[in-house]
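Next up: just one chain, as structure tokens, the form predicted on its own.
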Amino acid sequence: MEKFYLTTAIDYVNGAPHIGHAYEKILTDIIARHYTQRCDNVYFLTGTDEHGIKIQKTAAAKGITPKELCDENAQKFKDAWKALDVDYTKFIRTTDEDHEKIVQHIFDKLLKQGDIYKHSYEGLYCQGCECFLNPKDLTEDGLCPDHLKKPEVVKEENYFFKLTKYKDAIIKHIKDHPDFIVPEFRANEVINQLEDIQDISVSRAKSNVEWGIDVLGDDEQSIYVWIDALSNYITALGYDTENPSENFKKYWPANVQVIGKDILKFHSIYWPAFLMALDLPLPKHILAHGWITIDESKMSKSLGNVISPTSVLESFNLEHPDAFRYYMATSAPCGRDGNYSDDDFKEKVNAHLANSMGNLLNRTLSMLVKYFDGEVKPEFKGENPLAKKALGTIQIVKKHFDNFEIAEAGLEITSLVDATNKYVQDTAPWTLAKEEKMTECGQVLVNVLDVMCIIASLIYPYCPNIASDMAKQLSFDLKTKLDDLTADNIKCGKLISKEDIKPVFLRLDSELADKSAKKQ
């Protein structure tokens, strides 16, 4: 694999980041980290969407400029992703000067080649969706189905993109590439939407929407959100209509673009059409994840259940975000909705990270110190009955990631941890030591520690800090590529001393950790 380019949706900066934003960024970061274990050139793009009427109105209500509002809120997103160890390559803002310039050139190119035309239009416009809605898509009460608000009637002369021109080509691409839309069951939904597709407005009159990118040669029009926002995936790489950069040539097309299911239409219909019009290859996969509910209820400001992504870390007094990352990533099967609750979070991470994985490493190293002063002797090396399952798990995890089944891959790693725990219970090294079968005891411990190196490598994308602590105690190089992993990872000689054995994850209700009490 020569390169791997992945993107998230860019978040609208009309408000602060919430747990739904965090879910998407964590998923994408885990995919990115996994692929760094398989290739050397991984490029991970995220960022913020900063134009439009909502920004304009919110800024006006606050008595600040739209750019000041964007600067303030974009930083909140950056701070949140830093707190969650989201290790992106680039953070793009659609107010970046180079992005705005390239968007103007893209718009101008499509206009000159006849894919964009000017047209007077009257339609139902939803500010929340940032698009015109078809009357048949509204609820019985005439509301937007996503925002439950009545769209306003807007009459303007705008520029339109000939989306209908590309309808058949998009349908053919989806049918010819059944893995283009992930999960696959969403493809029919997109094809049904394509049946009634119409040309789309790609500009707004400046008299209505002033905060946007100017159309070259037309002082009365602002480039409308979708050409602006969607183009970030190529402008970030240095795409230009005349002379694309080497970076663009190296990384495009994207291997996967991670988005929420609510914006699938724009990414699987509008975006492919724009790319076809620009004569550019389409992304290989569009991954549409589900929503995160809170205690089985949809997040809503009116319900007061919108959770900021860092509040969980603060309320449980977590030193690093690994537990939250693991929980979120394994909260829902590929493309399905997930749920967050404090009780489930605590129960799950205690069971998987503290009781199963962390305790397995801790007690195995403790026995190595107790019985052998932390030394691995040559006679402890032999055939490992866990090797087949451990090496097989690597391949299963890779296959899950190839299908973007992040939760499923996480559960496979947990299964390997459970099998290793069972092996310890079945072989009972403490009994072997009591019976003075020291070589057999040492072999069991080293067999477990060899597998723990593989577990550390596999869990790294989910829990980079825990994996790093595990690798340090195992003297294992976490930079080892997955294809280079073997079942023989522990070196002979002194491995660890008693004072160097530390729990990699304390239970959330541990008195030592004092993490059960919520901060007041």
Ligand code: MSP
Contents of the next structure:
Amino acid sequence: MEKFYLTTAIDYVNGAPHIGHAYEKILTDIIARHYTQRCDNVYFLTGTDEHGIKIQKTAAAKGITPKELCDENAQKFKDAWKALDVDYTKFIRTTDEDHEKIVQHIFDKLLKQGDIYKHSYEGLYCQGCECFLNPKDLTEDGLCPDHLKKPEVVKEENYFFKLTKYKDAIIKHIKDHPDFIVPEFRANEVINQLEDIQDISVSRAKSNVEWGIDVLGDDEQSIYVWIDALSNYITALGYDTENPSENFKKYWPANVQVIGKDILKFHSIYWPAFLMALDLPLPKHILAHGWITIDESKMSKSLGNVISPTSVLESFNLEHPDAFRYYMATSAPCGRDGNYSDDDFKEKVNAHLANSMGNLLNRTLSMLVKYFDGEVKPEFKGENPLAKKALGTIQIVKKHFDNFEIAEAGLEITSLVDATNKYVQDTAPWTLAKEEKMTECGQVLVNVLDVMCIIASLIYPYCPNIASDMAKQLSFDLKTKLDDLTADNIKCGKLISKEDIKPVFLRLDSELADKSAKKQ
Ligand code: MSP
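With the form predicted on its own already on screen, would you show the form predicted in complex with the ligand?
First the chain shown before, then all remaining chains and molecules of the complex.
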């Protein structure tokens, strides 16, 4: 694999990040970190979507300029991703000058080649979706099904993009590439939506929406959010209509674009059509993840249950985000909705990270110190009955990642931890020591520690801090690529002293912090 380019959706900045936004960025970061273990050139893009009527109105209501609102809130997203160890390569803002310039070029090119045309139009506009809705998609009461708000009747002369021209090609692409839309069950939804697709508005009258990128040569129109927002995936790499950068040539097409199920239509219909019009290849996969609910209900400002990701870290006094990352990524299979609840969070991470994985390492190293003063002797090395399962798990995890089954891969790692725990239970090294079967006892411990290196490596994308603490105590190089891992990772000689053994994850036993402290 020569390169791996992956992107997230770019978030609207009319508010602060919540754990739904965080879920997506964590998932993508986990995928990115996994592929750094398989390839040297991973490029991970995220950012913020800053134009449009919603931002304009929110800023006006706060008595500040849209740019001030964007600056303030974009920083909150960056801060949150830092706290969650989301290690992106680039953070793009759609108000970046070079992005704006290239979007103008893209628009101009499509206009000149006849894919964009001017047309007078009356339609139903939903500000929440930032798009015109088809009357047949509204609820019985005439509301937007996603935002439960009445769309506004908008009559304007706009520029339109000839989406209908690309309909057949998109249907063919989806049918010819069953793994283009992940999970596959969503492809049918998209095919149905494509059936009655119409040309789409790609600009708004400046008199109505001022906060947007100007259409070159037309003072009265600004470029409408979706063509602006979607283009970020190529402008960030330095695409330009005339002279695309080396970076762009190296990384495009994206290997995977991670988005929420609510914006699948834009990514699997509009975006492929724009790319086809620009004569560019389509991304290999669009991964549509499910939504995160809180205590089984939809997160919403009106319900007052919107949770910020950093407040979860604070309320549980977590020194790093690993437990939250692990929980979010394994709470539900990728394409399905997941749920966050404080109790479930506490229970799962205590069970998986503290009791099973953390304790296993701690107990094994403690025995090595107790019986052998922390020294690994050459006679402790030999055939490892856990090797087959451990090496097999690497292959299974890789396969899950190739199918973007991030939760399933996480559970596979837990299953290796369980099997290793069972091995310790069955071989009872403490009994072997009591019976003075010291070589056998040492062999069991080293067999476990060899597998712990594999576990550290596999858990790294989910829990980079825990993995690094594990690797340190095992004198194992976490940068080892997955394909270079063997079942023989522990070196002979003194491995560790008593004072250097430290638990990699402490149980969350404290009383749950006042939940209201977490509400935004
Ligand atoms: N700005 C557009 C995306 C443009 S991409 C070219 C947008 N922004 S958003 O802020 O509303 O959503 C950003 C991402 O967060 C989307 O992928 C969306 O699905 C995701 N989520 C928003 N709320 C969510 C949950 N409650 N749960 C999981 N993901 C959620 O759409």
